[in-house]
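Coming up is one lone chain in structure tokens, specifically the form predicted on its own.
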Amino acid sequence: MKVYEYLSSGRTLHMTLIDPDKAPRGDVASLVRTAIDAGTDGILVGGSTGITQAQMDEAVEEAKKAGDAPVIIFPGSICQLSSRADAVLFLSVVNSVDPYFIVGAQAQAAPIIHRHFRNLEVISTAYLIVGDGGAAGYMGAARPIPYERHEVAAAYALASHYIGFMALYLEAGSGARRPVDVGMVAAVRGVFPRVLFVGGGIRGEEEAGALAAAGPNVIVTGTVAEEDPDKLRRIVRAVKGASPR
């Protein structure tokens, strides 16, 4: 099964995001079993900052390695490829004020894909920051979204949707004060009928329960996996058990 398949299958999954850069040499393996005992259902590999080829390769190794769930890029540079993932969130800022971020950056990477990871299935991804937005709205160049302003975020998720990306992903950035708005999910998911990722700020089973109601496809959490297993076994079955509105 492609992934893309695997992400619409029409229940709401819950996904692991590990940053090579931030895990502890080797540790990598040890977060994706923690993360696959505790019911995820796949991880993203990637991060903002200081990440190389060689460490993107070295963690999807050893991710692919450490279970069978399906291993994504979460790429934060032109850097984060590795030909042996499953699949890269091609990723387009879609509210940066900056167009390297919107398109430039893209266009350098669609060759190197085109050439050298062919075997990657890629997911066309518009990536709309919210909130604080972390070190991926500041490195991004993003003009963040208030968490309140839902229908400016429904704004962005409709044009998404004309434009034609395979997925939207609404992110509040990593370490974030408190996760997207669970209005804003809805009031998104109202116009962008495809993959819907909701992820940062994220850190208990009542927070990733309402939003998982709220109808995303998928529900990223971080540094869970490594802080507090048993709180991410709780998430997860909180987002399984959730009910879409």
Contents of the next structure:
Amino acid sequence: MKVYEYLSSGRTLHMTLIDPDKAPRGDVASLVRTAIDAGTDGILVGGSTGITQAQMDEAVEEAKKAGDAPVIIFPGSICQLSSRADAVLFLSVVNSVDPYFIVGAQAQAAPIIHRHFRNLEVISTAYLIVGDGGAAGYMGAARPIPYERHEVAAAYALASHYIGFMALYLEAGSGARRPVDVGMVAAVRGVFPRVLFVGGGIRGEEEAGALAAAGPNVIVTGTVAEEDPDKLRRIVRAVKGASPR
Ligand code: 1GP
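For comparison with the form predicted on its own, kindly provide the form predicted in complex with ligand 1GP.
What follows is the whole complex; the chain from before opens it.
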């Protein structure tokens, strides 16, 4: 439970999503270093489209080499596991219309983790897709919750709490035109007492700070590390400087 305790410490964390397939010039090592140098608190590795096992292992390895920040798998499919990571977000796309993404892929992955990846800390995570939804929404056959329907997101979040998920990830989709609303984060925070991640479409330090102030445990950015390292540094500072709850 080491990673889970770290996530639940009460401090607002910033984490960087590394999609091995999107690293500029395929240089995962520099992307990881950019994120660590910017002060990110952890690395998520994964992506919605094809990533090989070798790419996963390489990205996880680079992230482990770069420092002490936990390395967490954020899988887009059952092929995105790696024994070298610290933990896996065991995602269930709770607003998918296809049972495969709610519990089917998980039933395929669970025995693999049990037999071959025993060192991985498993963090059950309700993956709730909002607004644009991005590739994750499309690939996961989600019925994304409209940005302004905060009460619907809160209903799914409360259901996820009652079901017993250890974490909830509120996702607008990587590269989304805009992130989830601050009001939606606040509504979800109000009913989901465990670890709350917010990500997708966060581009500026002001919006990152405002989202962090709504009380999630973790703000995740991905694209900005690929595009603008200085901006990433400012976002990390804004997230850590926010005074939530
Ligand atoms: C997706 O939150 C991540 O889960 C990253 O999104 O690439 O838009 O920052 P961006």
